[in-house]
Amino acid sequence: MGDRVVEIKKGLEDVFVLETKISSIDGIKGILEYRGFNIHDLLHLSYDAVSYLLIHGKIPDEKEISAYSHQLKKDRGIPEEMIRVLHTCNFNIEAMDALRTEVSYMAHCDPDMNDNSYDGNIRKGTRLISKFPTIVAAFHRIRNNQEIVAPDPHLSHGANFLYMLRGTRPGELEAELIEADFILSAEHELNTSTFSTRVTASTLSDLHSAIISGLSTLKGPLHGGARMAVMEMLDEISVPEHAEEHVLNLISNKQRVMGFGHRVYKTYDPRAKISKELAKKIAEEKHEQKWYEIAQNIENTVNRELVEKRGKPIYPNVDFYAAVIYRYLEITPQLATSVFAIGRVSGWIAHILEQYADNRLIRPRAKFVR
């Protein structure tokens, strides 16, 4: 490079490195929007109209809607062959392992391995957005020395995921937070892991291969490991009343607060708004106020000291409130970052699609020191 200036930005924070037509965020206003629609408007919808919504570009139509919740719920199953590969694993490992290895042994033997045309993507797509929920349900069912339950074509993606888990059918409100949760987690923009499946996909591997390149980056506590790392520090503190010591000792001692911080939003994260009102409701409605009143202590602490005392803009992102929810919807800490990568499938395959429809190989450059 001789003596030409580079300016190295770490992280690439502020870099701009390809456009995309699948959401956007407002950093400043606190605005996440889908394909153009805002996240607070898309709330009504099933998770299934927001992941054809994501991978198709358009709110599906009546037709539209019920052939791909059908294809999806057809799809749901998987065979022996997957349920013994769960059995092999370690059960002290975060589900999250279980399922990167399951994805790993569906590339193989997919009927559309060796396709990667865009029809043939969208069928393993699918098949893989459908099987998420399954494999993790599966995975804690035997960890646990529980009988799988095998899915329920009546109930919608969220529903079937906690009957699956927990054996009973869950509350209308439980379900309603479980999709709610979904829709939240499904996309946005290029975070750390849709990067990695976009920069996997520029070399034009396969689609499974991007996918386990998000999977293992979104384990990261920096990333979508920190949901675990919350529902940890809730245990640890265990009742409201210790939440206040527990947080100015992390701050003292210049250590993070899971939960807390974005790299694109300088305001309150969107979807962190939308977890706490609905963490609100499932305290209320099972007259558990526990997790709840760990958090907002957690918060209130934070907020006094970091953003009113040293106007630090450090507010709670989506982890934080999804991590208490978990908690009430009987998640364990082991599941949470799968349950999370079960809502971001979605939102990693349009990104995934995308990236094969206009391709560069994504090869950024370093600059060599002495």
The other form holds:
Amino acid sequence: MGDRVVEIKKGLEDVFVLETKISSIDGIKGILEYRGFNIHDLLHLSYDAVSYLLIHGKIPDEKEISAYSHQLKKDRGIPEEMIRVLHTCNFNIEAMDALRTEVSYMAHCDPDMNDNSYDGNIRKGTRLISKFPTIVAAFHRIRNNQEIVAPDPHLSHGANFLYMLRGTRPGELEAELIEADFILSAEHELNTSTFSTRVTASTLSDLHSAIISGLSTLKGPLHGGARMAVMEMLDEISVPEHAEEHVLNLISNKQRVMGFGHRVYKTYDPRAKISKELAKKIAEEKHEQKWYEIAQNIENTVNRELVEKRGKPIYPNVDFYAAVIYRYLEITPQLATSVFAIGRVSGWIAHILEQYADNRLIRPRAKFVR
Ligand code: SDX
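Could you switch over to the form predicted in complex with s-citryldethia Coenzyme A (SDX), since the one displayed so far is the form predicted on its own?
Following is the full complex, with the preceding chain placed first.
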């Protein structure tokens, strides 16, 4: 090594390591595009159609989306042995741990488990996308001593998830909100969990192993785990009047306000803008302003104390208002990050396939110091 001069970029901050056609982020203007389409222009589509766009690179036509949705619906069921595995889980864990365990198990029983061809990976990826909601809902019901609810092929990806989770078919707005949340959560360029799936794929390890890397990484509170932490913060604050003091205490103790800040966005996360509007809508429909008001008071205090007074670009990120929406949809904190993963798995699969298609082993360097 000698005395070669090297520049260390801690956390790989602002380091571009590959080219991708899957998405782009403008952190200054607050713009997110999937395959060149602004996310605002994708929200009228189904999650299935956005998943297809991310993985296949085009908005599906009538024939393509009907075949894709048909396959996704056909693959929703999980076999008895996977239900047995859920029964062996420790029920005090987060749903993310159960999901990670189930994906490990799926790798053993997937009919294409030794097929790492493009078509084999598309089939395996479709099964993962289809089964994530079923696994999360089944785990939730098993640990609450409730009968498992079988998937309903007549419902959308999001509506079916809420149906299997709660045992009743969701209202129109609830179905619209969960589908939008899955779309907003689906993809975000080289975030840490997506990067970890690509690192695993770059060794030519299999798709399930790469997805397990993604799940293990997303769980962390600095990343997708923030969604659970925001829900727990909402519960702890419990009434709008307590929000300001809670945030002031966090700041004076130099603690992070979960759901705020971003490595790339130095302005409002465009996804948070959308979920804020959706959270307002569901609060009005349910005549239950409390959670939305708590969130508003948190945001106003962070804005005043960190943005205005200290000039720090700390704005709500994708997790903040998503957590508020989950509260209204009766999704519990221990499920929050696994619900994020239900959306994100399509982005992970798109990136893993892109890595396989033009692979270079990802292997950075470390500078030895005494
Ligand atoms: C996701 O990358 C992605 O795309 C991720 C994601 C995706 O779609 O995949 O968008 C999803 O993970 C969103 C982020 C969810 N995480 C959280 O909400 C956790 C809280 N946020 C922070 O920990 C933080 O903002 C990060 C981790 C998100 C980003 O951290 P950085 O880029 O490493 O920034 P930093 O830690 O260097 O902070 C810079 C300054 C520091 O102050 P100083 O030391 O300079 O005085 O900003 C402060 C930090 O203390 N700061 C915060 C803060 N986030 C940063 N202060 C209070 N509350 C916060 N949330």
